[in-house]
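Here you get one chain, nothing else, as structure tokens; it is the form predicted alone.
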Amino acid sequence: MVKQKSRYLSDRTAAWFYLAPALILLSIFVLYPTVKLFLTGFYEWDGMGDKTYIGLTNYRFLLQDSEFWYTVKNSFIFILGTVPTGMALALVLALLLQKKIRGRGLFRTLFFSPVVTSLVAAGLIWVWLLNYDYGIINRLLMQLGFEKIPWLVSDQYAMLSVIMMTIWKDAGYNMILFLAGLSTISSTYYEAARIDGASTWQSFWSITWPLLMPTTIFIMVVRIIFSFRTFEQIYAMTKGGPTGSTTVFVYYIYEKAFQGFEVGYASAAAMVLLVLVLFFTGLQFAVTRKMRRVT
């Protein structure tokens, strides 16, 4: 017995050993910032003076602000224009480059390719692609008897502009994981299925698609949180314009603290940010959980 509990706080203490330095990185580069995030919310600071505390101030003008509002349903329209649209691409692409196609990896890896480049990178090709005068795409608009569109300066188009280049970044990611979900389906279903006479259509709805649920619940929930992230296509494209019609809830903290200097306010927004992004993150692990115990 003895033996057994000296085993067991041996084991313990080199678990905890070798899990310290996770967590004091952890610590000084996620559990610190988020701390002073926190209560910085609390004081009025430019960055550089003196704070002075102001309570709740700073979120109670948060709320106030009609900025504020127009920033966060810019958020929801680019989640809403990016992640239906962009699941559904990916899930097509996936479907098809499942099949034993010739190039099928030649396919798989130039579809992934913009993934790996940078947003950046990513967002000044666009620019160049979308630009008014001179752009690829207005050029082919021309030639297909149409107008060319401001892409990036009218408050019109300029969302969708971004969403089409977000679209594009994030497709080849999405089809992987669709890919992965899609080669843990046994084609034994499969096979049952067309000696029952059922349709492609048919197969799908009842077979692919429910049993890949979890996979797409997984991608959409991932895409939520990483498009409330969002910053380097907006400031590589629009600067959040025009007229903030590309303003989201990132790029807004970002001009509050770094051109406004509003260290504090940017603060309090920054933590209802993360309270949106644990709000998800803590949906998905309860519907996977609920998922789990149905099946």
Given for the second form:
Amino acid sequence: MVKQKSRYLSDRTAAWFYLAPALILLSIFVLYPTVKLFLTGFYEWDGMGDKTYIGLTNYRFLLQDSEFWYTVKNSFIFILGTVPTGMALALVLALLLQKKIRGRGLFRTLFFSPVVTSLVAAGLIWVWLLNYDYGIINRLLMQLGFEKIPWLVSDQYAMLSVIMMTIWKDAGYNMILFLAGLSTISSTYYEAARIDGASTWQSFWSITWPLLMPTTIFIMVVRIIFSFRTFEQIYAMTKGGPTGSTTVFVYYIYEKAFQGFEVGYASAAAMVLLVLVLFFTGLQFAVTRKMRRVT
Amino acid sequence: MRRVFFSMITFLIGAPLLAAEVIELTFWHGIESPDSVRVLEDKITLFEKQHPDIRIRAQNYGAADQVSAKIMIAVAGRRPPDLMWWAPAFTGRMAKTGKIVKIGDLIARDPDFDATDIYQGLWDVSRYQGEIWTVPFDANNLALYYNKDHFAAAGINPDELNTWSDLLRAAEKLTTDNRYGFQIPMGNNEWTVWVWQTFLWQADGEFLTKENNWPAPAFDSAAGQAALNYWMDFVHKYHAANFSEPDAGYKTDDFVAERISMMINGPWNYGALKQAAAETGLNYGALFLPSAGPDYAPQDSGRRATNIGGENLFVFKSNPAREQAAWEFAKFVMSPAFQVDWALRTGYLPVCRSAQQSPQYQQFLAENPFIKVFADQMQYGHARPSIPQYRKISRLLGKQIERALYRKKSAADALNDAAASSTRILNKGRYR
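Since the structure above is the form predicted alone, I would like to see how the form predicted together with its partner chain looks, so please show that one next.
In what comes next, the whole complex appears, and the chain from above leads the way.
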């Protein structure tokens, strides 16, 4: 009995020992900053001088801050614009490149290459592509007999421009995830369906789509969470403008903290973001648990 | 033999100790032009020769819009630079943090230093709550660039360009199918506000007022509306100007490529313009900014106005010896010897009278009429308030100006909204 207990203890010690590297890193780089952020949200602080405790004032101002709500709206437009369309594109690419076509490896590499490109570098390339006077895209439009579009300089098109760039950037990554999901579907289902005379369309809706659902939901949730955290392409392409039309959540936080010296206020806004992301993570857990129970 | 050995040992141990007395100061700057950086390096070498116990390690902090984040992180990490080259508009902000040295104290302790040689207007932008916190490094202002060839072709006499109406009429004449007469800065950044303020002042307006010794916005006046409407009409009604790329009103690309005939900009592009003149035959000049004139300012006083810019030196708190060393460098920078060379080789304007009046600089102005316009215009220089809230107010105003330029709002609404938010910011803590 005694012996067993000591063994249990040593197991526990060993477990902590094995977990230590991850735990230490997480504590330093995630847990500590989060706690610090939470606390900073209760202060008025310019980032350098003394902090003044002001309780919930930051949160109260945040609720009344029309600019903040405009930012929230922009973030949701961005998410609605990038997630469904980007996923649909990635799924199409994955379905095409799953087939044993010639040059499959080349196409996979090509579609994946934007993913490994730095977001800022890619953003700057898109700034050139979308330039009103000299950009390739407007040149092409003119060749085809269309009017030039003020992509980045008009508040009607700037968000669309950033969304286009983001879809292009992320399609390859989502494609790889879909490809992985597709490879887990046993070919026996398709063989059986073919014997039963199912069309490609039918076998997609009856086999691929339902069996791919866990992957789809995973990608969707991850994309939503990542989209909330969008910053680099906004910084590189539009700096949140024109007239704030591309100021999304994190860009707003950055602007408040590092341009406006309102670190306390920005921390409070970041806490709101954290809660939103936690909500979607919780949703993901709930949905996947339910799905596991169903299957 | 033994003695030699011991003296050698003493020397070997002692030499590094002696060397350790050399104070190495870190100096952050954002000077972009490689030519100007070379001038700075020469000057630092000279300073180190004059002060063998001080070393200056100059580091470029890169893009200007990143500086506030970088300095915030450096201060948080307790490794701020000793000296920093930055816009004087940050004086109030930085003074309030308690992380920089109050230059007024150093001046008070240094009876040999003649503060009256520096222009009063430049000291004014270096103040926070009445006391001097930063040191003028270089100065500039805004004037009207114009393309001499375009003016000649359109038959416009540059000397007759004195009011907003003159400017508008000239721009209309200069506008062709593939060229605009003028350019209005678009975007909500400091540049847009900086340029706009000159129009506000030209129309007899003020940026802030002080009622009961407390600052309040004053830009939402008839003068402010006239200035903003003038900009909007220039583009939307008369089609005589285009907008700059968003937040890039300072870029000279369109002017150099002759896609516009006039723009508002500063003297620091002199090198680039000279190069363009050599390469593409760009024939450029500079003019005083116009006054509003009777068509736009009912009680027109013919007021000329430009906006003083430039950079200041911020000295960060460390220890008395380092702060003193930093002050030595600051004095070196403000000295006429530095200011004349710096002005001659970079196009910046000197910060002290003795440099301005030196024969060498006067001869330079005679040979460089482009720079002379800016130097002469210094007398009409207004400055942005150096209160800690300035940046916030400027950002708010910039966003509203941008909205008006995009015709999302009327000029009156945009300015009133900016004024209302500014009042809230300024009144924070007023009744505490």
